[in-house]
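Given next, in structure tokens, is a single chain: the form predicted on its own.
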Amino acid sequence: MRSRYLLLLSLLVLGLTAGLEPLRAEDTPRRQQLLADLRRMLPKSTPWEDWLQRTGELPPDFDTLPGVAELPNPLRFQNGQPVKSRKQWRQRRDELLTLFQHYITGTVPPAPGNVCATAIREHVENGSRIRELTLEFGPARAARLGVELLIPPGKGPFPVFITQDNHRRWALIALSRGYVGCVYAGADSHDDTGAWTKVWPDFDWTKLTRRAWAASRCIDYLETLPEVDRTRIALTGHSRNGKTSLIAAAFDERIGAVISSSSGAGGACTWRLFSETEFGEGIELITRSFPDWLHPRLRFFVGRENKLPIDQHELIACIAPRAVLISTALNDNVESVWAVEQTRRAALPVFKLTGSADNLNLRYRHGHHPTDAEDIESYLDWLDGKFGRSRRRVADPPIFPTYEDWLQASGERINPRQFPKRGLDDLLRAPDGAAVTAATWPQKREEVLDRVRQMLGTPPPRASDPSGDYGAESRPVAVLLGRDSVPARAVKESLSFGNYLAGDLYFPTNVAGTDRKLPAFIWLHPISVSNGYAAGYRRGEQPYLALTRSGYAVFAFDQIGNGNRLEEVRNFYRRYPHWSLLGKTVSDVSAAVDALSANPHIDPAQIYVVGYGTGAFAALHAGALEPRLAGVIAVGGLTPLRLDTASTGTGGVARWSRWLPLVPRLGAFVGEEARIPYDVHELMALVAPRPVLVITPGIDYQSTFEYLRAAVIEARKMFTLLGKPEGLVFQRTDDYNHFSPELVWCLCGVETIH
């Protein structure tokens, strides 16, 4: 038996080599340097260091791996060939599962084939049979797994609801609905799978993978029972158990339906779209905090998520054509509604190919991470529909608008060929070809501003508002969004401003009761769907609190589509079809300036905007369009639009227009980027002579460093022309793209941009 396992393992390894990076002797020094760089940048993880020491593994040579910022196409083989038929999909599925075992889950043994039940104890409660038992299997039947069955009255056969030990009360609800509840010891509350590493020492499977494999051993036993309907077996799980359930369903096709509840990173949220750049639980944090959940090899890809050959939507695709329900809480910081919707969109073509487009569904819950009885009842409603026990449809539509939604709502069709080609070298040329001077710049400036406004769309009428407390964020909402605590040396003032928006002003305690006026930052967060302006996951202090404790006032609010304003995004383009989400954010920044200018603690001449990621993009636009801002700090994710083509590996301008339609009119220029009417160097120039600080991480696949540097050099010409050559500062950090504590310290030294 053992020789059979080893043979299968060797065949698996041979199969892997087709899609994995080859190890060549000449690559070793470079890969050793890559490892040294990672060790320098990442927080220490003793389990990872032990694994490196034990295995001698090196990171891949990332230069040899394709950079794919968008979610990889599951219907394309590793060699680039498309998948055109269901038969080819079966081959692609095998390829994907092999890759997952290498990078994410670790390798798994074959089904043992000798599962038997022992120590069976059964009693009756209110007509239902409660059966407790131990499954034994594997070499010498050395592996054991505790299982409890909750069997309804009657002969059956009954559908099955499998879940983990800490979800036993879920199974009680399933029993009430006529399901066999199957509860197994594969959770933190009771886990029998840890001892299996000694039973199968030749496999490097991880904790979550062992627990997933345990669910399959339950099915081995369930299939022997006459009370069980083998065609209607469901697996469910919440949080880490939701990740487990997806892994199990991807590998075991006997699972007819799977419910992944709030599974987050490593579950229904992809690594590319729920990393630290979106304030999510990225690879660094999850592999350090829970080093045994997933394979240590995954940690090599911190900050280089675009180099991963696979991503989580492809794990879900491997479940097709069987039914999948992704349940997500709107303000749960372990996940992101936007990321989940992108996961579904990217996996959906496989479900369509297999004739099961209606089998990949979403369900949204209000609130945070926990579930309640109604949630589980609705899960069972969904299962009843999939198992033919009910005709009721339980699925929620997506919340975030798509580029296609905007096209339909606006009716706009932009022909990019009507726009001239431009580069990065025409800033100091007037439309008639003459050289721009300090005297003629105002005229050129208005022409550039018109082009920016044209792309952001037509804003509705607005009026200023000095702010007030009616409509300010309540404490329960602040607790939900993780921003209820304030450090000892800071004060938080919640207010309502602009078009009935909630914002929070933080300032040092030593200002209260004085006439002192402070410089202020308006904080623009990146995509941070669940928590808005507060980072759901981070290292160190919240950026806005660190700035406050350093002596600045900070005004923070949720951008549309994030935090307390998540659902506001749903109907935005129906209401304002010719505007844009980014235009709305810029308008909200202007409303924030109104509120801050009226505040007695704020110096209205020293109101700056600081943004990270998508917030940096918004900050540059706000600085260009709002003259009252004293300066701009833009951190991470920036690259010139006209050079940001699909071949750069950043995702191109599609990430601003098609993945999330912040500026949907840019979507017309995908493939015609040289014709985009304006670019980031022009935005910087529009801010001049006010100071601009641009910070770019050393490792940032969302930006091309040489292109961004060229844009800064061009923009600096305008600062020089206006007598402020020192006003544009460009810094590159020795780090990967995340908002690190060190970066906050850099921002606290903001006087360097004056």
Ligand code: GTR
Second form
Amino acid sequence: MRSRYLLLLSLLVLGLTAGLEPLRAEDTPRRQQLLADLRRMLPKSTPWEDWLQRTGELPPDFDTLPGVAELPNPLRFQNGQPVKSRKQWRQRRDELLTLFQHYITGTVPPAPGNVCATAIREHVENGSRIRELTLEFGPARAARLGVELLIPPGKGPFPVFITQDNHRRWALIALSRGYVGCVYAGADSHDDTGAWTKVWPDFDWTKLTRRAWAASRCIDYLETLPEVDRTRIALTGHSRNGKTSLIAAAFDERIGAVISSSSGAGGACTWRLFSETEFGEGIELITRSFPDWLHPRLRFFVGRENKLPIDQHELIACIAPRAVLISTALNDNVESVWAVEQTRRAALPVFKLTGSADNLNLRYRHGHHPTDAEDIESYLDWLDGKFGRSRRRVADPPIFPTYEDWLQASGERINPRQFPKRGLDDLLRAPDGAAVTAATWPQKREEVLDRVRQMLGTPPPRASDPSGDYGAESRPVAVLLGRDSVPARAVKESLSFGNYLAGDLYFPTNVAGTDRKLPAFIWLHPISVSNGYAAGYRRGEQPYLALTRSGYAVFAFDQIGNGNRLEEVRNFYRRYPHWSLLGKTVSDVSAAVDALSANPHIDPAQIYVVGYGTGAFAALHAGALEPRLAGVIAVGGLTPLRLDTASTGTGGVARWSRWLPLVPRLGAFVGEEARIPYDVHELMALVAPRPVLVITPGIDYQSTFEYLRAAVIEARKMFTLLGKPEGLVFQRTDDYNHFSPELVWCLCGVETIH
Ligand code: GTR
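Would you mind giving the form predicted together with beta-D-galactopyranuronic acid (GTR), to go alongside the form predicted on its own above?
Zooming out: every chain and molecule, the one shown earlier first.
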């Protein structure tokens, strides 16, 4: 361990580390410009400004860093070479830990080697020994750490359950289960690690990293005790302490098992898949709200998560072959079930390579962020299994179906070669090659619609429903999902619509009791697993509330796989193997139109759909397929499908099909994108002449601006043909990809994009 730290350190000092961006003087003006842009886009963070000032650091020259939208393969060195053996994995692990220190955790000192216990006080309670002590270590033994041990009756050796100060009651449960509980002062409630920055001034480790390093110092001491079984040392912590625990386990191989309890962003959720785009905490929020938790350098990557040379699944991979339990609450805004399942999927190859495929487990609990005694008992059940104390295996299967699950459930094998190659230029050509006219468009339109429907799959029979109270979201569920309160001047009407779905209609108060009919928006949220239509994390007002305040009716519901409908996704493809999740969402939008059209406060001729991220993709499909929608607003994340090849760096059509099988049939066209039967410009044209507003953020790695512009230009030809050239509006924001408060205001007509 110690020698590893020294190795990492010397690599850093010598600047030989692979993958760190080269510093070239000629790039400086560009990097200064990048910083100026970031400063303009990001909300102010004084600690970050201070750090910039102090260090003179500039963002990396992003053009020199490869863009990887999907979770990077941990079994590939920075230089692109594959990791083929366990021995090579050891080298790769060193490389990863060095990169983590650079971008996330800061640098850590070598193990001090001189840990000793002082001020030991011990008493006995019901046969258990309660020992309080102070560890001293480091240069001149200047660093101190308060520790409490809860030692079961008997001689041992006992397995150990280490946790941070505020989880002392967890350690009591561990004691009851025959573990030595070790509680250390590395939490907000009691933190001895803050003073260490002065003891080791040459290291830029962050708060969570110091606390992680503190767990290792506990182990230095524990290893000297005869009561301790040093082969069975576990560490756990919740939330911020869950992040700490993962960092500790990644760096310290003496930790045999780690439970990441709702660790979220900077823990078991990756920056790529739990960013503001997924209504997750993301880099901007976490580095501003908690500026000392993680390295300030991370903030350079806001909106450019694809450029981060590492991601959190690789921190977990560094723990292999040791055991990891990722414990997650289904509706906890701090985390996301889909994100942790992707983390597991991407880290698993390392566990397989190191012969421990069964050691990366998931555990789910219902509800929100807190845990209770049963959760901790079950963490111990899991530990007992991993430490050979019981034969029980505690692990939950994933909830989200994968592309492979769909292949299996549907039995479909699509041969993309049977589909003709198409560009973006066939919109105005009839099947016989003739130019499409306004008169022949209805016929061509049907043909295009058929191709869209074919990809979304076969919908089951559907009948309409005017909506009603029975089945509406109850208040406890609304509280759980963070949408129980409504601002002044707005009212909320919860109702059940369509196939027994819960939706909420928000009105400005001044419409109640009048016969005014309002225009309405149907709000389509992005991937937002924990909280559905209400963003779990965001800066500023919830979009649906801002729209309501500006005078619109807004209808919001959770799309399948999100919020109150998270678990509905689990068996979807077993139930409807030839349909699609996106097809289901489009059908739910139609059901929402049924409900809104029957509502006395709504003008049925003015029902619009507004979507962000995956919601924007869904909104365009809904606009194309549901003629009663009056128009579409689509924000962020769009690239024409046929041009979205591996070279765009967006993640390609795999992100609609393989990461999350929204349209699984698209998955067959990965590598054969030119043969995809329909495309984004056709969806826009299908909405014409009804208005379409496409907004693309200036920094959006899931969207290729030039390609999207080409699609808009093509689609606009149809708007022109139908006499409404102004019906298709394309705007680019001077911002990174998030649904910012400023953007919402702009949609409301309050401010325009600068
Ligand atoms: C939140 C923070 C999360 C999580 C949590 C906690 O405020 O945004 O990342 O760590 O605190 O520690 O309880």
